[in-house]
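First, one chain by itself: the form predicted on its own, in structure tokens.
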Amino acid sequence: MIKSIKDLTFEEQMLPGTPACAGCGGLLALRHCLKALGEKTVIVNAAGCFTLLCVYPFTPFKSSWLYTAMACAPAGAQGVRDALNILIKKGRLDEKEDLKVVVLTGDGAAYDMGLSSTSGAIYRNLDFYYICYDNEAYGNTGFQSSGATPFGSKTGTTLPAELNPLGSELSKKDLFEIWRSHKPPYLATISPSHPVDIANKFKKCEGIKGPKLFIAHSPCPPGWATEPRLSAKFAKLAVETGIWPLKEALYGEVKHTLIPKKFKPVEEYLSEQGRFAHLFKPIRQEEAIKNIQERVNRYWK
């Protein structure tokens, strides 16, 4: 049973609650997502930054929580969904008490380790929500490069700037299109800087059965080397520069839910982040900055 803070010993009060870093964009996005989903959910969490959100006997959630290894959250979700269906079929659970099954993962699981089980779950048309908080690296183990790390970013596993002034030379995988190739009913990108857009997207797919993806852009102060108070600013800048398009795909048809009237240059987004500092000092990497801008321009054209 969850205890009241008044019932805890001093030692228990000193235990960590939520381990999320100050200014975590992923946590803000999750808050908006769970508001839209409501309390009748069961969250299947893949190992990652949010693993310790629930530390027995403490939880910040009113819903159920199941923890799995990094690669198998969709498989865990399959088991939960099947169990709920069987209980309803046998009359042991009223349909009104049914739960929404939600997979919650970081980009390491979503873009890399969990792709196999995710592909299988989409193939089986599993009725679940898949929320990826994308901070563009393996955030809770030292900010190592992941399949979501963008070109030019510095990570814990890229060579030092003096040996490689460009940072990551690989391009970020397009998880939206990887999922869309499986033909699921609904996909969306979201941002913590646009809560109304998040709410509208969850509302739109409310009655849709099958796999539903939400990729949340998640500024990460320790990994991005930014001020925690500026996370919402960077999330907004990513949308305004066109680096993070807000879009959805309903039964395969892609629609942008917000298109900036005038795009800001990507340099405004890059220049204040420590993970891109090597592109500006000590020697400005003009070609790399131009490359990033051209990638964004090509997408929108």
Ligand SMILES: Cc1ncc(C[n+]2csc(CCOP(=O)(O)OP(=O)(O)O)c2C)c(N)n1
The other form holds:
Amino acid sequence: MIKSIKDLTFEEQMLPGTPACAGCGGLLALRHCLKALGEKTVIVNAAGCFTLLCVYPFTPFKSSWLYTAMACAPAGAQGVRDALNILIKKGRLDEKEDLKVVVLTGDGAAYDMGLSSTSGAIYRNLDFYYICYDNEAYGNTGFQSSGATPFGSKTGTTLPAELNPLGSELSKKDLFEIWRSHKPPYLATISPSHPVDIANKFKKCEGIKGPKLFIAHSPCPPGWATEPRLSAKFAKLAVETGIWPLKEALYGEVKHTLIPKKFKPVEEYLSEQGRFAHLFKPIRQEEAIKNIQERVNRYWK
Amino acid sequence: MLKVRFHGRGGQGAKIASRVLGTAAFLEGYYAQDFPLYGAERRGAPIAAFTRISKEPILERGVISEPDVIVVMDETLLDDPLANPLSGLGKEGLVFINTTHKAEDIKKRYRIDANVLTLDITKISLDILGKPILSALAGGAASKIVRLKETSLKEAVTRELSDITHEKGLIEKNIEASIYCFNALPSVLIKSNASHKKSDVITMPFEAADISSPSVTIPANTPLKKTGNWRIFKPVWDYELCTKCMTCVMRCPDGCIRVNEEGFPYSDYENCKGCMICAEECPAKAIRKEREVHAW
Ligand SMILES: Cc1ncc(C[n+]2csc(CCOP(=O)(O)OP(=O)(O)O)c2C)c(N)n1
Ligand code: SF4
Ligand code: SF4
Ligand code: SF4
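Return one more block: the form predicted together with this ligand, after the form predicted on its own shown previously.
Full complex below, order starting with the chain above.
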């Protein structure tokens, strides 16, 4: 087990110069996931911000990358996995040269549009990784609300106004439990502010055949209306307030990998983000803030 | 008709600047048209926005390829072959450039024949707003250049920003910054090159998928893109204070920070986007932020 960030590899699988926004939390999460996965991967990427990472003729990846439509990255991964298996079977690819098939999507694809193809892939016990960078809305098209948008968040489609002072009135889906109900061998939540935790989780599931699924909480400066320099801080605060529990489930058994000794109040996380600003100004929406705190308390009880 | 083209980086406010100018003109009784053009990229990447102003109804549509006035909100764009902000500029035209340098020096360095006006509006926005959001300032500069009135500018900034924020104080500061830029510039008589060039219709022949879908066969070549010119601030390390804890290295989203032979971290300034996460996260406060000035 890795103990400290000093023990993380300096080897990078994704180089600088990407078109992602300055301070993109999802990119930081992806960087650490790829460090843990190593060079022998093929990334299958559904439409979203990260498709822009590979705009012809550029790519930041040392490995291969394939672009699919929004709803079908896991189906694309099935095709790639099958092709690799056939090549191995025919002796055209040495088993040692095999590639890990990695689906990469945003939360819009993971929580909503691609949920059925993911369900199918887990059901078929497809041997693949899934990395969802969860910026809690459809980021690439202007931050419209998704199934991952939390209660009380402002998005492009849930603008707070007199009749709708809360912004989003709906609650974030529990994708971890939705995926877990399919009984994949491994799944975990991760955060870009906890790279050691990321490395250890990838280590833990290495060698397991079948779906290995990761949801990365991903601060997004333009969507969250936060300063780029604070992305790591908000990722950390989400963990420290208990809003984003770091956990894993190996063969279905859930274990929290970090339980804050003392939970910070959710207000610390909410009040500095533009997407929650309407909960505090011009009038403080006490009920809503309390509601969010109580959800967290209930989860950890 | 007067045609104005704004060049900025995503997040700087070029789109809103074009709207401020359009609304100010509209309030003075002109016909006006404004719209942005985005590439596939994100915050920090070059974008353009356009404003047409006319006494007659405007029938022309589409991007402005031969502008009378160009507003360059970020000097680094002048070196960017993709943004190519000076394209289509005639000798009679005028370029406003946000820079710390003087107009004569800019003309010489970038070999510009047209008129050039300069002002460091980034500094003005940092001083008044506290952040480098230039929409109201560039809108103010453009309004002065095309000879609109201060009162229309004020109203236009209020209207455009009220759509985005309810913070009264912020709107007022933006008005202040906008008027500051308005008054810092001379108004200029611009001869509009009213000619309207027809653009050719582009036809795309059908190509089989193996030809029409491109593939990249060089791994990891984005460092060639040099996203370093997105920066407004740059991180600078003080090795006296650094404890080599490696936090900054592991917090950089872009993986720009490497470690030198003595074990100290340093940034690849060619691609560091200046997000300042490293400075924020350093436990020893060994990284300071310095305003990036385009040095020649
Ligand atoms: C079927 C389909 N509908 C809509 C789109 C347009 N589209 C492209 S990216 C995107 C947003 C994706 O959101 P998410 O999966 O959350 O990823 P993010 O943009 O946040 O990275 C949308 C709606 C599309 N590509 N395909
Ligand atoms: S919009 Fe958000 S998720 Fe998308 S690249 Fe920018 S910071 Fe990252
Ligand atoms: S400013 Fe941002 S991009 Fe530049 S080195 Fe620091 S963390 Fe990396
Ligand atoms: S975070 Fe600060 S102390 Fe740690 S290695 Fe970087 S500069 Fe040095």
